[in-house]
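Read the single chain below, which is given as structure tokens and is the form predicted alone.
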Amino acid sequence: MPQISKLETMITAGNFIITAEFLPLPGADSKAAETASGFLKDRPAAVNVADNPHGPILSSLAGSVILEKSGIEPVYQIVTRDRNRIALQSDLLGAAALGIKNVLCLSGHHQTLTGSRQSASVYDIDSIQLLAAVKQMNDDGVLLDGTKIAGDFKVLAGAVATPDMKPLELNMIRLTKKVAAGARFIQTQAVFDLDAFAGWIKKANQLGITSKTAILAGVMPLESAAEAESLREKYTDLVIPDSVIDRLKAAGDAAAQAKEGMAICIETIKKIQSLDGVRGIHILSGGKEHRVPEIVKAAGL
């Protein structure tokens, strides 16, 4: 029988969970991934490996294997933007064969938000359908067309949620569908509007969603007001209030703004921890893996 992941064990036990993100470079050298792993070792329970969010980079599958060899439990990210159902199932089988135990199912940002705007999108199935496919592979041991899987297939499936998406009712419908399709954990987009997030998690509690899946609230250390403005202009699913940007601007020069961004991140974590229904924190480093140990220590995680 395949081994259960550390992340799944912690979810089942009801532990407060810390996960983080590793953003590979567009390179063929494994040393960069090995260097990044040094900042992530022995801290998060598991580490996501991004799947081409901004264009071609080292594949999530390869990055996951490198982290695994470094003693870090990876969360293999797989987006439906770039693959049809044949490729998706093939990659899932390959991940399981290589010992990867966790997978995060996403639709992915539209290709026009990447450096490869001319690329054709696939979207043969969406993230909810991908979750359902993983559940079928786990529970029934068969592919979508009914083909029996040779050997044991067992992965822990998770999904992403956007707390700021309106209307709240539609947001909850999508979240409910993801959980019903097999999402054992939910990692949210970065939280900056705490009042909105509090309303979102309260509604998820009322609907019983938080008792069926582990919700890990995303946090991100901003480097500057300019970065914050750029992010919210480019990504509609990332809401950064004016109050956050004004606070960064008021901090002063670049070094002071980076320090203030870290302070905002730590404050956000501590406030999120006080909310019922939150099962953990997901640190979105955006390629700044070296900041993860500082965040974990400063927040008392």
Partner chain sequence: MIVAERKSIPDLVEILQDHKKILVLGCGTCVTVCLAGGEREVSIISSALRIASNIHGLDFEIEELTIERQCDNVFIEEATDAINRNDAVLSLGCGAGVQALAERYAKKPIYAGLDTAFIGILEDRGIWAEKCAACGACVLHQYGGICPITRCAKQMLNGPCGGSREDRCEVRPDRPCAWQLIYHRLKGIGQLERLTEIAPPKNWEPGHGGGCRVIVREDHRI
Contents of the next structure:
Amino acid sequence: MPQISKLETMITAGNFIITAEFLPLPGADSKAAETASGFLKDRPAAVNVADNPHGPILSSLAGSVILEKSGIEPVYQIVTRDRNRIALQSDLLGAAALGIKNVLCLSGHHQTLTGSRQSASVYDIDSIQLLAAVKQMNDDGVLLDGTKIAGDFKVLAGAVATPDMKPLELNMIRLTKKVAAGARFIQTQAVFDLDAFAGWIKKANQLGITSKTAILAGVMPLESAAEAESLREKYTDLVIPDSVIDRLKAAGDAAAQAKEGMAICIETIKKIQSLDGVRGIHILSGGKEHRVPEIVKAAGL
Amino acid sequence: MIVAERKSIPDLVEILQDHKKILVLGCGTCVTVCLAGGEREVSIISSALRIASNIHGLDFEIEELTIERQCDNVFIEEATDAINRNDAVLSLGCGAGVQALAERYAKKPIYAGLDTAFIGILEDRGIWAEKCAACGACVLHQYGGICPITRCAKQMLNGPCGGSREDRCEVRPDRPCAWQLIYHRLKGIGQLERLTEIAPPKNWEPGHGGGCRVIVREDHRI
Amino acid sequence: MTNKPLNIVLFYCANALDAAALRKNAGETGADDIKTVSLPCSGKVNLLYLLKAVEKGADGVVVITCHHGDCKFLEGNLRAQKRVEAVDALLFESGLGRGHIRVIQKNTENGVKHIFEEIENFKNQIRVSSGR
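Structure of the form predicted in complex with the partner chain (previous: the form predicted alone):
And the full complex, kicking off with our chain again.
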């Protein structure tokens, strides 16, 4: 039987879980990935490897393997944007064969929001259908077309959620379906509006969702008010309230703003930790992996 | 209807520059309704091409004609004389019209003067919006009559993506999120439970995924 | 500049201007050939009228509209403005460049005089842009 991942063990044991994000570079040098992985070694239980969020970079499968070799347990991210069901299942089999034990199923930023906006649209299946496909591969040992998988196949599947997405009823329908489709853990988009997040997790508790899946709240250190404004302008799944931007602006120069961004991140972690239903923290580094150890230390994780 | 937009005059000049006698051929059906390739647009584009010809010294001789329907051989017949007396045809029909002409007149260059865009409706004066992706296996009954394949940028079948906002789509800020519309519509007609079931992967074979499509009706083939 | 006579076509709204006065002024603009076309409303003008004028040799086309807010048919003058913009864009695409067509809005205080001042400005602008 394939080994159970560290992440799965922690989910089952009820531990407080820290995960972080690794954004590979648009390059073929595995050294760069190894350097970044150095910052991620100590604390996170597992590290996500982003799947081309802004355009082509080193593949998330290769990045996951590099992390695995460096002694870090990867969460292999797979978006449904670029690959049809043939490629997705093939990559899943390949990943499992290379020792990958965790996958995160998501639809991904639409191609027009990346640097490759002229790309064809694939979206053969959606993120929930991908989760269900992984579940079928895990539970029944068969692929979507009914082909029996040769040998063992076992991965831990997770999904993403956007607590800020309204209306809450629609948000919960989607979250419920993700869990029903096999998401054993949920990593959220970065949280900046604590009240909205508290309302969302409370609802998830009431619906019994938090007892069926491990919710890891996303946090992200903002570098500056300008970065925050540009991010929320481009990505509607990233809701950054004006109060956060005002606080960054009020901090002063670039160095002071970065420091304030870090302070906001730490405060957010501390507040989120106390909420019922939160099983961990997911640190979205956005390519700034070197900041992860600082966050872990300052937040006392 | 099929909605199209005219190509730019510089693009048309580049396409037509090696010809002298040109028939600009309009279509009286969809492209007339969407104000892209009917009789009026034939006159406007022809006039602009004459002005361009004059400025660029191209010597175009342009004839104008509009037939009822370019995608139908019965109507194409009416254009035969005009097509024969010109060197080339600039069709202001949709992509189907252009190809119907090309299949019928083997030795005549037939060019597309429009970019065929989508199947849609006139949403408001001067605004046409896409509504159908012609996927070949309609799912509208499951989604309150709002098509997630056409109107969701990620053609998600199980709910919105994280970028959904109550007033807009993440990808197209000028458009509503289809999933917000589906949610409110299903709720309004008392069918919200349709959203709680997991929709399986769609069979794309009846759509373009199965190759160029043809429908055969044996009862009409006698 | 060679001062070669210009061909100008004036489309005007019959509610905005007195036809006789317009023709009289049009006849007093020197060697330039000014044709006038009366419209029941400037909103009646369409892309083809305007393009045809250029195609048949006009160096410039003017659409004279009522003052904004004064259109007898409420928004005819607004439509005329949009159509002139569309033709300006088409003429640009055709290689003629911009500025060969414009709207002159009737000025409520000094009607025809203001219009002909604007027409003179327009003609000078065309002379400059076309090197005449």
